[in-house]
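Quick heads-up: it's one chain on its own, the form predicted alone, in structure tokens.
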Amino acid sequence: MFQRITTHPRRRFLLGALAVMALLALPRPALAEDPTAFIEGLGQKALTSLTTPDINQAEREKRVRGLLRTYFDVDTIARFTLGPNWRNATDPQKAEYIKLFEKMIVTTYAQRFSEYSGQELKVGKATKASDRDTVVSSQIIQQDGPPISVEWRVRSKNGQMKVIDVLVEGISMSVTQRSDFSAVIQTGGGIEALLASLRERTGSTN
């Protein structure tokens, strides 16, 4: 279904979802306080939750919030994508760009893997990266293509784990979203040419 990674940011964006839909497929209990335990026992049942073809998009939408909120640190997230215009943004404008970031993750990721199926995630090494992040290394293993590596940043917050960035061969979400950020808000039109276009992609009201 995929075709491997070349330079395309899109592709790269596509498959960074593939990879963190891969992890939010299990319940609580599968987490563990390893970083690789954690990592492996959530890609046990990849896609199966997300995938199934008795749910509609909505049920996936909402699986998919709960899931990303439980595991993953949004609001860490959110604040590095905007990168330095975090501190110029004003407390409704932070509100609001974390509300659209987190739909606009949700609204994307539910739709793009109502079309995926067959992909199996496997584990490798886990590797300090800092005092408080691993980075734990995998593999998204194709039917019918080369395997992508992927590597999940994970952070041990208020004593639980969270995935703070996913890394597609060698290529930070986080950091490729920032970029694409920034060339909004360096348009002219600043945090608020940003918030009116993440309105506009998740279909948002002000």
Given for the second form:
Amino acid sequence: MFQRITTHPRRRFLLGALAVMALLALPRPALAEDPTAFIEGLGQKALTSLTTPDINQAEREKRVRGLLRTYFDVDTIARFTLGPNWRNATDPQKAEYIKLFEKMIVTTYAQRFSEYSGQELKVGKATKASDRDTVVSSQIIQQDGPPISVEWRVRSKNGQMKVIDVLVEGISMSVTQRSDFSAVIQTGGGIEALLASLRERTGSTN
Amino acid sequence: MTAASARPSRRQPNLFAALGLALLLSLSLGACANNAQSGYKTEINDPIEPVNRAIFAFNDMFDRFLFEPVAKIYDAVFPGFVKSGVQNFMRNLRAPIVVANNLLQGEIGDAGVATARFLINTTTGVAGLVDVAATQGLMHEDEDFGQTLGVWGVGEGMYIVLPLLGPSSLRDAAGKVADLAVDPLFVWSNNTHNNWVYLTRGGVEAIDNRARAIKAVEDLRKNSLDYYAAVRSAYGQRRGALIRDDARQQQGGGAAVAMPDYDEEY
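What about the form predicted together with its partner chain, after the form predicted alone?
Below: every chain and molecule of the assembly, starting with the one above.
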């Protein structure tokens, strides 16, 4: 059937137009000029697509997942948060770990954005942290409280920018998560203990 | 996380003995790694983890059943201006501690700012209830002796969880004791047998601080698999960040960005 559609000249034109439109609609952080603009884009996108109260939880989770995959290097973050345990994990364990890790983040942030109450992201300056990494500082401006300092660690990989860590008031989310996970692995005696714990937390079955 | 609450209520502790002990304790830690100026530290030294976990579990129970509910009521009942009044008042009472620690860190400018804040807020700010100084660009910045020791290069020693007071380290706990020596309210109430004054101050301050952390604590509880380990890590990182900031200022600023080493790829 697919063949017939593509061979039909008028339909082919329609499909082509659709493809172009889809490409134009795709978020393109790859072409973002500088890390500051990149984080501003992320903030804008989160604000416009995640904070509307008139979407349900499933839709919000879907949008968070999209944003996460576009702007964050989930694989690198997942790898870092597993630390030295990454090497000892089997391929299926790694795959399941990344899947569960992403699911946990998505659920968490979907929940957080559903409680949105007028915060704004004020992006500051970018500082080079290493050959590959730049740190973009920003502040979350709250209606009822002091501003919260947030630093975004942005890495360029194959000409594409991705966030690999977020530091809130000097506390790295990746490092905190890694300590947390490594404690679970130590107490439970292996990566299976962590996977079991993550499955339980995210309501996933094996 | 149980934030600072009631102070230890010994009868007439000899302040100078306490200060001396704190100094001795912290100097003996001086041999430990100096990580104030260098990079980001991710490992935390926790040799008495079983004891710490037990105290942490107690604190957490106390928090869930009493402290957090009280803080939530406080948060819901009082309008914003009352709560910021409480915070301003408490901060103003602590101003002498901030000034003293700024001086000890060699931060003459910051000591001046803290002094000006105290003078302005105590007078035009109605005994410290209104932060008038902040509207003039003189912003509050917290300092304690634990940070000062960190700037001096004293390592944090081991991680300890204090009953009711929450996460700390040998260095920071010693710092808390030392701060009492320059805390006029503590010294006065201790010398005049009015211990209820600083106990009340500690209680109100703890509830106000806890109310400001409701969301953060909820988040951490929800998003960690091992809450103890997550709090321990967050505490160490936060203190490290504060001390790095101080050390950077002491060295006349600079654009150094301390980040965890993300390149030890696995």
